[in-house]
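Take a look at this single chain, the form predicted alone, given in structure tokens.
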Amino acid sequence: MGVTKEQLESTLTSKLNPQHLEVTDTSGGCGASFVIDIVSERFEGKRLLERHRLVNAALEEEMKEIHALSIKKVLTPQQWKQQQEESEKSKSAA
């Protein structure tokens, strides 16, 4: 059996420590394919590269059994506060 979706959330939030955290199975339930947005102050001063590799280092024993992780969003605690923000504006202008 695959890891599960509640297993890299596990990880995720004892090693990163994330105040916002999905985690999607896009593998119809094998748990081999992840994608993941997550926001977290340790990707404070971090370039992107930078932040991919914590994530990826967070979940390295994870990763031996994951055939594929796309890391959609690795955003800061005031990035998110901006982007939830500006799609607020946009919805209310529509």
Contents of the next structure:
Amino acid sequence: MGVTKEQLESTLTSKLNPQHLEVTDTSGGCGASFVIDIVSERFEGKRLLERHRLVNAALEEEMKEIHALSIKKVLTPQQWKQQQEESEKSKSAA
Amino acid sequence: MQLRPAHLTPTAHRHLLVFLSLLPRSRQKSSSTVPGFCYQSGMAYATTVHVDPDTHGDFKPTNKLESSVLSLRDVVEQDVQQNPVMIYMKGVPDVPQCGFSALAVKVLKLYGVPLSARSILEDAELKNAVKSFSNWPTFPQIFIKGEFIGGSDIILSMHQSGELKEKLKDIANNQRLNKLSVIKYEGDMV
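Got the form predicted alone; any chance of the form predicted together with its partner chain too?
Let us now look at the entire complex, which starts with that chain.
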């Protein structure tokens, strides 16, 4: 049995203290591949590569069982707020 | 384990069965699952372990990477230093064996830069060497001008932000210069 979405959520929550976290199992519940959106203060002042490394390191144990991990959004709270405001603006403009 | 894999000779198969019978039961069960699969392509690719106690070391297939004096780490080091854009992937650029590798190649091809690639599917040792070199757990892995860039998520996001264009600018310009000089040369010929 692979890793569950809940397992990933709890590991990421305890290790990176995210403000926003969305874990999606894209293998239909098999625990083989996941997509992650994560917003955390820990990413402040870090390049994209370093942010990915933080997530990879947090999930080191789980990675042994996961076949594919895609980190789509890896943002600081400030960037996240900006993105939300922009999407709301474009919504109200439409 | 009654089915004989197509690529094994009857002798090799017999040896495999002997080998398997020596393993503890739990190992036997799990021996049918092989890590390193890529599900997305619909093709199951896996590294096979050849078990043939009769084979003398001299008759082993020679592997360029292994037979050279270079360690695999040196090979990786040389790859990334000598190739402006180096990608370690599942499959080859024209026939990627994984959706993530396919995506990375597709993005890089947009820039018309020379792409050097090695497939890590058939070579578990190379795969491990690349992983430890970059300290990165997944594939594809992209290096530009010797610098580790990341995987498919990062290359896509750099493409969208314009950062990739900046990174590849001089490589793409060199290419264009080469093309220009060819055109000019042809012009002289007329």
